[in-house]
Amino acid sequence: MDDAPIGIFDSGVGGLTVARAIRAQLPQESLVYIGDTAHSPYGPKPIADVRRYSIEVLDALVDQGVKMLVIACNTASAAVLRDARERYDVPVVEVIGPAVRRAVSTTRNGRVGVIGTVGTIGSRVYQDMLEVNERLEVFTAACPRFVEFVEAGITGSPEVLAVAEEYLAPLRDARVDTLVLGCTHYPFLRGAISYVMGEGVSLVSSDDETAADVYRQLVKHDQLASPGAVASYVYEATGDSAEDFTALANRLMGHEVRDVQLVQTGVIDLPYLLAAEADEVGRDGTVQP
């Protein structure tokens, strides 16, 4: 048994959907969550910057003694997963693989849509994982303003619906029957996304599937918390105001996030991250089969 906490991080509040799913499925587990609000959003940033910011936050979590890392950000998962698994001695769970597995098992017509940040769509990580299955046809669209809406606490306005229509109409016209919400912020916009796509389209998000992966890894590594453990939940942010993060989190999640602390992340020297500049990819965000 291992009563150390699970470390979770996202570029902002989006990863709280994953944290909530882990709390629901594993109520005995303690959590430490960091929202990197100082650098949010990650989506439009160069992959080299995303890698640096991500490793700095993951280092901060490891320094707090976590037993597992959960990268609850699709952009960071695409950018830094390999580096994280090489750098740390604790298990590392990400959010892309679980969503892909659910999409494959959900689709009926083999036409799968994926929406995400510019960085996630440009990385082609979802396309590459889904297209291994030859029966699938994959269509993608970058939705950069979605994160901006969520981080501003705007989830149901007419403007959100209009932007959702603009982004999603090509995917609807492509007759996808399954849509992957390739950003942990997007479940907060599920109402608008579902309305635009129509009732016949299944929405797949990574929160519950990632929580199930966390359980599997805890069992595999014999790290489940002891039956009598009393869970604690620590929420931290890297920005200038803990109050802003708390207010937004409570607006989106209810009052389960309390006493948010500010945390500093250091500047790191990681020579192998310099290779990221050579990995830059096209980021036009257009729908593509």
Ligand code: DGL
Second form
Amino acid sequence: MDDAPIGIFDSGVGGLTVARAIRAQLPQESLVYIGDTAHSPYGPKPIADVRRYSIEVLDALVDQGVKMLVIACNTASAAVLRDARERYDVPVVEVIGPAVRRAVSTTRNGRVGVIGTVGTIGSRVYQDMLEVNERLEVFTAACPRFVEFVEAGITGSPEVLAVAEEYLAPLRDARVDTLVLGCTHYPFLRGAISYVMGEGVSLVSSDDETAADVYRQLVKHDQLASPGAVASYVYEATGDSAEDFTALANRLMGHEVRDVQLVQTGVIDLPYLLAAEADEVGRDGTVQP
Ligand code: DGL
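Form predicted alone already given; the form predicted together with the ligand follows:
To see the whole picture, the full complex is given below, headed by that same chain.
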């Protein structure tokens, strides 16, 4: 049993979909959520920058005493997963593996589509993980404007449908029967995406799958909160406006996000991390021999 909070991180508000799914599946667990609004969006940024921002936020969560880290951002998961598992003593859950496992068990015709940010699709992480299974054919599309719509609080306009049609037509033409929503923001556009793809296409969303993985990991590490634990929820953002974060979160999620605190990450001035040197930098910023 362990009543410490679970640390959840995303570039902004999108990871709240994962936080909500964890709250639903594990109501006795306390959560600390950080949205790295100072650096969002991650999707169009070079993967090396995303790695550095992600590690800074994950460090901040570990400093707050979390028992588990959840990287609730596809772009960050693509950038930092292996480093995070090596760097931290607490278990690390990310969003890509759970969605991949669900897609593999869902597809009937072996044709799987994946949509995500430019960073996630460019990293080819979904293709690499799915194509381990030789019976699968994978088709991908980056959908950068989807994040813009969600961040603007627009989820149902005719413009969303028109853009969805443009992005998704190649995947529909490829006759995928399963589509992975490989970005935290896309569950907010589920209606438009499902409408364009048609009812026969199963949508796999990271939020529920990741929450189920969190459950599994907590059981495995004997870390479930005690049965009488009263959960607390802390929301933090790194940008300069708690009000903006709260307003967008409430618009998208209902009124479950309150009292957003502003935090600073990267207080320890980490050397700029390149892929090759990252493993040698300790959490105190010193470079290990
Ligand atoms: N959270 C990001 C993801 O899931 C989308 C938003 C962004 O680009 O920062 O990939």
